[in-house]
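First, one chain by itself: the form predicted on its own, in C-alpha cells.
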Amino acid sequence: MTKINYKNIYYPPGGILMWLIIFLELITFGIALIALVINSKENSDLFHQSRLILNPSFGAINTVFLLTSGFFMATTVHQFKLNNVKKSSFYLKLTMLGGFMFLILKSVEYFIKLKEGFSIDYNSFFTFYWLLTGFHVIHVMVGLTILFVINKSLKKGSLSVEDIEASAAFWHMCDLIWLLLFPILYLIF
C-alpha cells in the first residue's frame, strides 16, 4: 500500500484530476441552476404551479438515500485506511445499495411524471427538471459503476488509498449536487 503525505496541498484526497472533474461538474450544474433561477423570475407563476406537481416526499426520501450512502462511503474509506478490508467491502456495498435505491425511486417518479404527461417539453420548468435530474441520474449511474469496479478491486486486494478516495470524492459530488437540486426543484419555486 502506498504511503501518502496528507499534508501535501498538491495531493487532495482523490487526486488533482478528480477534483478538476468535480469542479467542472459543479460549475456545469451551477450554470444550469442559475439559468433555472433566471427563467423562474420571468415565469414565476408557471414555475410555482409546476413545482407543486412534484412530490417532495420522493425528493426527501432520495435525499436520505444519498446522504446515508455518502455516510457509508466515508465509513468505507475509513475502514480501508484501517486495513479492515472486510468491513470496507461491507460499507461499500451499503453505499451502492443507497445509490440503487435512489435510482429505483427516481425511476418510479419519472414513470409517474411521464404517465401524467409531464415530459421534458411540457413547459420550461419541466425542461429544467428533466435535464437537471437526468444529468444527475447519469452521474449516479457512473458513480455506481465506479463503486462496482472499486469493490471488485477491493476483493482482489489491488486497491490503493488513492483509488478509494477518488471514488469517494466522485460519490460525494453526486450527494452535493442532489443537495442543491432537491430544495431548488422541489421546495423553493
Second form
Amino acid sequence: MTKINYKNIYYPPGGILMWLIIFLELITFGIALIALVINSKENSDLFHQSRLILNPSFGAINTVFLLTSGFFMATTVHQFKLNNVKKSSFYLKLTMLGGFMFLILKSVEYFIKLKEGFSIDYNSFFTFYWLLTGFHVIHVMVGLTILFVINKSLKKGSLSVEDIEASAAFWHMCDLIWLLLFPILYLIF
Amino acid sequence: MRKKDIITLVLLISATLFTAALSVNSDDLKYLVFVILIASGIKFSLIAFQFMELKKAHTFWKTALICFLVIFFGVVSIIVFY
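Now show me the form predicted together with the partner chain; what you just gave was the form predicted on its own.
Zooming out: every chain and molecule, the one shown earlier first.
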C-alpha cells in the first residue's frame, strides 16, 4: 500500500477534488441557512411557531444515527489501512445501516408533516425546511450509493486507499451539512 | 476501533443530546442560541479533524475550514442577536 503525504497541499485526506466539492457544498448550504436566518428576523413569531411544530427528538435521533455512521466510516478506513478487509467491509455495512436508519426516520418525519398539512408551500419556514432537508437527503442517498459500490469493490480487492478515503470524505460531508442544518432548523428559533 | 474515535463519538452524541434538551426545556432561547451554535461548531470541528483526519492535512485546509466555521457561525450569531 502506497504511503500518502497528507501534508502536501494537493493531497488532503480524501483528495483535493473531494475537498473542493465539500467546500462548495458547505458554502451553498451555508448561504441558504443565512438567508433562512435573515428571513426569520422579519417573521420571528412565524418562525418560532413553525420551529415548535418540528419534533427535535426526530432531529436529535437522526443526528445520532449520522454521527454513529460517521464513526463507523472512520473505523472502516482505519481497518482498510491495516489491511483488514473483512473487518473493513463489516464496518462499512454498519456505516450504511446508519445511513438507512437516517433515511427511514426522515421518511417517517416527512410523512407526519405531510399528513398534518405542513407541505413546502405552508409558509416560508417550511419552504426552507423542505428544500434544505430534501437536498441533504439527496446527498445521503448518493453517499449510500457510493458506499454500496465501494463495498462491492472492497470484496473484489480492487480498491485503493484514495478510493476509500474519497468515499469516506463524501459520507462525512453529509454529517457536516446536517450539523449546520440541525441546530438552525430544529433548535434556535 | 481507535480510542480517540470512540471518545469523539461520545462527545458528539453528548453535545447533540445536551443542545436538544436545552432547546426543548428553555422558554427564552435568546442567549442559549449562542451555546447551541458554539456546541454545533465544536461538533463540526470534531468530525472534520478527527473522523475526516483533517488534522493530518496541510495547514491551508485546516485554516480554510476554521475560516468557514467562524464566518458561518459568526454571521448567524450576529443576525440572531441584532
